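Just the one chain here, laid out as structure tokens, in the form predicted alone.
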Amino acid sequence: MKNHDVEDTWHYHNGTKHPNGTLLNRYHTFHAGMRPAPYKIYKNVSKISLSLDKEPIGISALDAISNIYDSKVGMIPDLNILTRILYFSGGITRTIKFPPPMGEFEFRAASCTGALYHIEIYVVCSDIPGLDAGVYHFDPKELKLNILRKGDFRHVLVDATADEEFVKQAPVMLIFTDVFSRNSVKYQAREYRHAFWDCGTIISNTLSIISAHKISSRLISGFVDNTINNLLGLDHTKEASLVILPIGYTEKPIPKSPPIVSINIESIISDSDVDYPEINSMHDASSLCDNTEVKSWRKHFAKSQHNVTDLIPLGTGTLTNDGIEKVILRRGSTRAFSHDSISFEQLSTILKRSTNGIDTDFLAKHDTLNDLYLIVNRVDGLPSGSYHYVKEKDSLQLLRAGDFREISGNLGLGQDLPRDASVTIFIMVNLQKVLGNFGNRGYRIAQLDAAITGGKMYLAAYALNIGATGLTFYDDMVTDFFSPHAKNKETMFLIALGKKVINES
């Protein structure tokens, strides 16, 4: 079992770190011209159009963000919520024509590192209403649905998961998967990371979506990854399997699934051909293989229980309404930060509402594997400086007072947004903890747990008119600046918060 020799993710994760990762190439080179289409196209496959309503229905973000909707009353989504969860999640929300040679460019609903968009969502489901029970690709290219398998197989799902228990009740589940080289072409061996980065900033919006329709579901990252790729039809070297998302609760018992034939379909997941062998090592060694071998796994990770400032949320009767349609539909990465402040009352509210937790089968509700360390910049109400987020306290703890706005701007690869912003957030996890509680699948699960955390930031900060953006970073500088207090931790994730320039578009 290779999950439990954590050398493997020891290996991976510094030999991607930058700037001198040994399974990085310093002087690789991108431009816009190599940049692989972005769709998985299905070849002589029946299609289902979806009809998209796009109107809010009446749930602030902010509220859509923080909450985790648990029922155990019958609620099963209909096409018309599957399809706006879809859309929400990863459709596209608008397209902008740059000179050549980007050309014309499809902004989808959640950010992307590099717009490459690898993450792919599918969809398992019983019988609801609008669409027969089926396994199903989502094209949002043309809106659609790509009719993979017909019948109800969400045993398969059940068998994977070693009846995990909210399995065995959902009417529907989303698997997400990663295509390896639409995102290694540009950033090598790395792009393991991103697919757990891109996929928890896609599932950040998805979870809001299903909480605004008050819809019950918990993140599944514990299964046996060759059956759940086998029945999607995947060539796992070049696409795999990362998390499954349940949606929903019937009391109505699962069916035996039909036998899994092969899939004889032919589909073009990239026209890029670049792979990197460092990301299959990595995958495979962090699979699981067998339902015993998934049992063992599952487990919750409880975290250990500091002069500090409380947050101090903005009141209710001051947080915008703005529906959770609304703010996903205007997001988009910030291309450059003013250096005007924030108020320490809109960081606090960010803070407290996207660190609610989520519903997984790896914690508690409402717990997380991660720490959050900020380099605050311009807050008013706030002395500069270096912070920790005493989650249990709803406290700010200064490490250090002073300006590091240069030091920010380094950290994040010497790049001018975290230098501009008015806070970063460096989101760090005690990765010898985790693997030590989860083997090699904790690596998975420690960045997916950071990315929708920042995931939510993103949305936050749009809800309240901020810029956000998510942004790479020297590891080993991070610890060390943070350090002594951060010692042992590892950066999963950093996202710059301020205002935007007044000229961006």
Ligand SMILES: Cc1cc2nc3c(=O)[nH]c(=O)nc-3n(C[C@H](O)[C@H](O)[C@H](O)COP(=O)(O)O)c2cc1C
The other form holds:
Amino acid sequence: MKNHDVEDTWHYHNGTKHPNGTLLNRYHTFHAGMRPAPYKIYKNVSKISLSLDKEPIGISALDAISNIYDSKVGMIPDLNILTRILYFSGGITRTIKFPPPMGEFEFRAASCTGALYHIEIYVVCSDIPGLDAGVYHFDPKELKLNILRKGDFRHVLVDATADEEFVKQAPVMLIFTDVFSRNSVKYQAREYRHAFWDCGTIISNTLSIISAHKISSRLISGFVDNTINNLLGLDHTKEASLVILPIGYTEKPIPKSPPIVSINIESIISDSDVDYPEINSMHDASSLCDNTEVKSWRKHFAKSQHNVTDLIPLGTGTLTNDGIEKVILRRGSTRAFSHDSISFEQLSTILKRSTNGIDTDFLAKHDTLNDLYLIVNRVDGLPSGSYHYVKEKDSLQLLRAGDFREISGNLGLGQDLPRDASVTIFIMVNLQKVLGNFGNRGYRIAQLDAAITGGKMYLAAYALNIGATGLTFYDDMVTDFFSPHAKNKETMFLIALGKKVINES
Ligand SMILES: Cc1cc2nc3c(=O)[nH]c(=O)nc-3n(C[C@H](O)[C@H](O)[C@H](O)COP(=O)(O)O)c2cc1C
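Could you please show the structure of the form predicted in complex with this ligand, as a counterpart to the form predicted alone just displayed?
Following is the full complex, with the preceding chain placed first.
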């Protein structure tokens, strides 16, 4: 039971800070030719072909990202809806040919650091219309489900989550895993942060599509790690479960599961086999060993600290009704920003719609663990400067007025994107406080919570035809810049918003 010795998290977090993290080798190199195949391939496995219906169901993206459905209002998704959820979360949405050695790249529905696509999605379900009960792996390349187990194994998840109330009622559960070496080949030990960033951006899409279908779901981060990894047949030193997302509602009690025998299906998860022990140590330190530990971990569920302010429609003149499917399909990370401004109404809408919270096992609905800090370079109706977003009051508090464009670029690893953007948003967390409540596993949820907010901002921006990109950052320089307000806060995610340069694809 290592979860409460949070020194492990500080060792990992400080050691993977840019620019001087001692766990990072500054001479490490990566080139496109080293990119591992971004898919898990099962050999000799039975498969089910999925038939995809991309038709919009008529819910605007801005509504889909901000709505949460109540846990008792549910339904049993059929295979058609499940396929849509999987595709709009982790499916291939566009293919771009680059000159050698990069070659053809298949881009996915959600953004991902380095386009390395190290997050895999599994399904554990009861019989649902069109699909028998089983454990499946989603293959986005062939748009198929690989059959790993036949039968209803949901009770394994009920046990692993210590009878979590929502899990007990769900006909379908998604499990998101991380293949460490597929991303660490480029980002070394910092990969374990990316695990939650890139899982979070996918989950923003998943939650949006689920809410568009008016289905309830709850993000579950507390579970016995080994039990879930065994169910999926994972070698947890190479690939590990990150979160569970139960979907839908059924009154039928979940039956006892069949015995778990080992899955004898050969698979290739990555053709990079360099391991980073710091990733395994951080993952082990934040693992929960049995359901007593899960139960006591969940007791720290953070109750709402303040009254929730109802959504106030902002900038109604600029709102679009573009459906969530259309917005996911047109999303892509902006590669060059012009210096043109976005409007204050547009910025307000993005902030408001992407911070309405999520239903989780660690926070009250509508709350988040994170705090938003902004550098406004050019927003019509808002003076340039640094700001803190005060969610309860729906307002931006000016910290310092001034032109911080160059600083914005410097903080974002000296790249042009954060310098040229209209606004950069740093999603920060008081890590000490979160670790105090949740132990090392708090590190997982702090990264994930921030990434889901960042993923929703991507979608909200694209709904308004504004460009966006995730970025990485110089950790301590960001804290220093926003201090004293952000003293004791650590950056978890950075996103830049602005107008794309006209001829950018
Ligand atoms: C958390 C995060 C950090 C990122 N950091 C950078 C970055 O520092 N520089 C950059 O050019 N792109 C960055 N990206 C964008 C990715 O390279 C991009 O998502 C990936 O190539 C897939 O392309 P797409 O988002 O257009 O689908 C980041 C994306 C995410 C999700």
